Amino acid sequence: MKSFTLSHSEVFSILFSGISEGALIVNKSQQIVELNSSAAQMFGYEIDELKDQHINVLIPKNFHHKHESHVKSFIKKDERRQMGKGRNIFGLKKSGETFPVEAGLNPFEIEGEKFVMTLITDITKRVKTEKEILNLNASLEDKVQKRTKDLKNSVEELSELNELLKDEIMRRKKAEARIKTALQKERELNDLKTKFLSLVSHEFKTPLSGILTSSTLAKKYTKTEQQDKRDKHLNTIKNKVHYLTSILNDFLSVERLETGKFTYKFDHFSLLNLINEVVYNANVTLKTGQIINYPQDLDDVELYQDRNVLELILSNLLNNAIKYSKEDTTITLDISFDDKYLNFKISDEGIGIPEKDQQHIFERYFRAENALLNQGTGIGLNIIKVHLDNLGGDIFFESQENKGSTFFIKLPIKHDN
């Protein structure tokens, strides 16, 4: 019988699936025991060059005594912190060249094992703007003091030299308010790749620790009386990787419509073709009791879409419908068209969403209150939302706590280019 066991390497590599920046992981050892190609290309390096390497090999000598004790401190405390906060901290390259660096840390255990993911920004640029941006308030300055004394020297000179230095000041504060701004959002941006490292850890930890006990209970029955006990542990596994699958699949959308990689791909297909391929694949995910109704002489008709951007908004809602519905509850997929627009209604009978949490419904991580004990990033309504926005359909909701929710989406049949 097969193991479904992941080795560490296989677990780094779903870790590093939706994270474009270096990253890289070490154990308690500080040696590198894995990291992406991001990281090895900013260092210098090839990835076989690093790995097994004692993380100093990044590292100046200067700072090699203190970062073993901080490093060392870090992972006794077993909490995520940015590194170098309130000091500038430098890679070394290959070549010997160092480079100023911000990296945020994470500690994470798996069968026992402590390691630290570290998440690495290159902030050459960001550094070398901050110095101009010094020399040209340096340089305003010296302006804004001749100029200050010419005014002394000439009376008749004065409404002339004001002009000047009102400009001159007025440009000052246009460039201090691109600072301001620019600061600001990369302190967010920074916010926003913590949040994720965060997200990845705690969504990834539970799954994966669900695998690796299932696939080992599996091997222990052999007998052909307990194939029923082995289907469980395998559907157990099945599910799990299935979720892993589904929350890869939204992070990569997120980076893919953030960073306008995102090609739709407009085609024609058949709607009751999809319909059917959807609820098929939602039915793997049902709980005890539940069923889903939907249309079983629906009309077929051609749409004009991308088929996939499609299937993963109805899958999405299925799948959310199902997740936040107990046991022995309905499922209802509601289908209407015209000659222009698609209509589909998507009702449970579950938790619901609380009043004052509905207007945040699709913000990006927004997690409703009674929602937080179940598995799930906040991203996928956002991913919904936005997809929906770029293909000029539309959607919304009627939710009662504890009563359930009903999502409503409106889509064009053909996409009018």
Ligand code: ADP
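Source: prediction; values computed, not measured. Under this definition, the rigid core comprises the largest set of C-alpha atoms superposing within 1.5 Å between the forms. Residue numbers count along the first chain shown, from 1. First, how it differs from the form predicted in complex with the ligand.
Core-superposed comparison between the two forms: the Cα of Phe108 travels 2 Å or more. Comparing the forms between the two forms, the C-alpha position of Val144 differs by 2 angstroms or more, with the core used for superposition. The rigid-core alignment places the CA of Ile383 less than 2 Å apart between the two forms.
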Given for the second form:
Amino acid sequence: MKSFTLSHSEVFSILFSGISEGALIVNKSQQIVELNSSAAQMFGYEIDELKDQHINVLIPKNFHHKHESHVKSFIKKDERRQMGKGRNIFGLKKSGETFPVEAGLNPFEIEGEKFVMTLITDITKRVKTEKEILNLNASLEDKVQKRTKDLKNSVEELSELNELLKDEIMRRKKAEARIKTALQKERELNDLKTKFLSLVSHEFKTPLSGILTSSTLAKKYTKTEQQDKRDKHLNTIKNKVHYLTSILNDFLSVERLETGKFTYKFDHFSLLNLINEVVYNANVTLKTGQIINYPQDLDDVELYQDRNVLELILSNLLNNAIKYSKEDTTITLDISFDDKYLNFKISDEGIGIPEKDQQHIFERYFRAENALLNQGTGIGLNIIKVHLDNLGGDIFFESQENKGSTFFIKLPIKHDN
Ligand code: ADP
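The structure above corresponds to the form predicted on its own; please provide the structure of the form predicted in complex with the ligand.
Below is the whole assembly, all chains and molecules, this chain first.
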């Protein structure tokens, strides 16, 4: 077998020919012993121009010192090392231009002599791309920040707009509610008017035709001995006229109470006198066999009240008791005093008020189911309640269907001062 002996230089150039990166070998004194064409090209030299040159020709001046101490310590430790990773190192071209590089150092020894093989990559493009990416990132960040700010502004504007809209909606809702209430009131007023007109026409028709019949019949009894027959019809006429007057009074009271035109006229009057008058008038409307029980031994007391209102209250209640009771029943009127109040109690043995209707009994125009066959307007109790409220009094009742009803009135005792 044949043996060859190759010089260092020959070994190095064989090794280098297969390497595409820039490769150069420096000896202990940092002289370039060998390099490949990629390395020479990278730095802008011919290969021969660099051979035997100190490595410093390829390193920018301000890095010389650093590099030297670095390589020394590195050769001592005898380890493979990557240079330029994570920190910037630069190469120096023949033209004086510097460029970023990455270098891998591989120390080795041949026949006791130490060398370092350096593989160098020109990372100009990478650094440029990295810079571009950094710039791009920065401008992207700028854009994102600007957009975020714009977005924030838009959100703020929108939320302000939202608030304004909310206010507007609220205002409109309020206006709508006001209009609705006004409409509702108008509707109620119209309903009342319609109800009122139909009540008037209905309630007047029957008594008026009764009056007509009675007067026609009375006219037929021309003889003197037929006086009792004439009296009967005249009595009927008187009753009906009385009834019509009371309805008219009720309607007038409602109208005046409603429009605030009602003024109370307080005066001194005798209670006994008033009771006698009310009972006397009620007696006229009694059905056959009905009687009114009322205190006969009443001490005469002088009251200071609105006499007409008290008369209206008592006669309304007595008329109801008569109207809603059958023949041969007793109606009782009781009167009592305590420290502050004058109390009336009017009881009957009549049809009573069905339990389900009791809660509505003081509402205007309300009439209980079992009362509809009797004439009536549903106004009286409502007026009484309004008057008593105005005068600081009260009204309440107890009633059982088909057994009877008792109405209680409390009226504060007033003094003229
Ligand atoms: P009206 O008697 O003209 O209908 P009111 O306001 O006086 O009107 O009474 C309202 C309703 O209360 C009556 O329709 C009737 O249903 C009921 N009511 C009042 N008083 C009595 C009573 N004494 N007994 C039975 N029901 C009564």
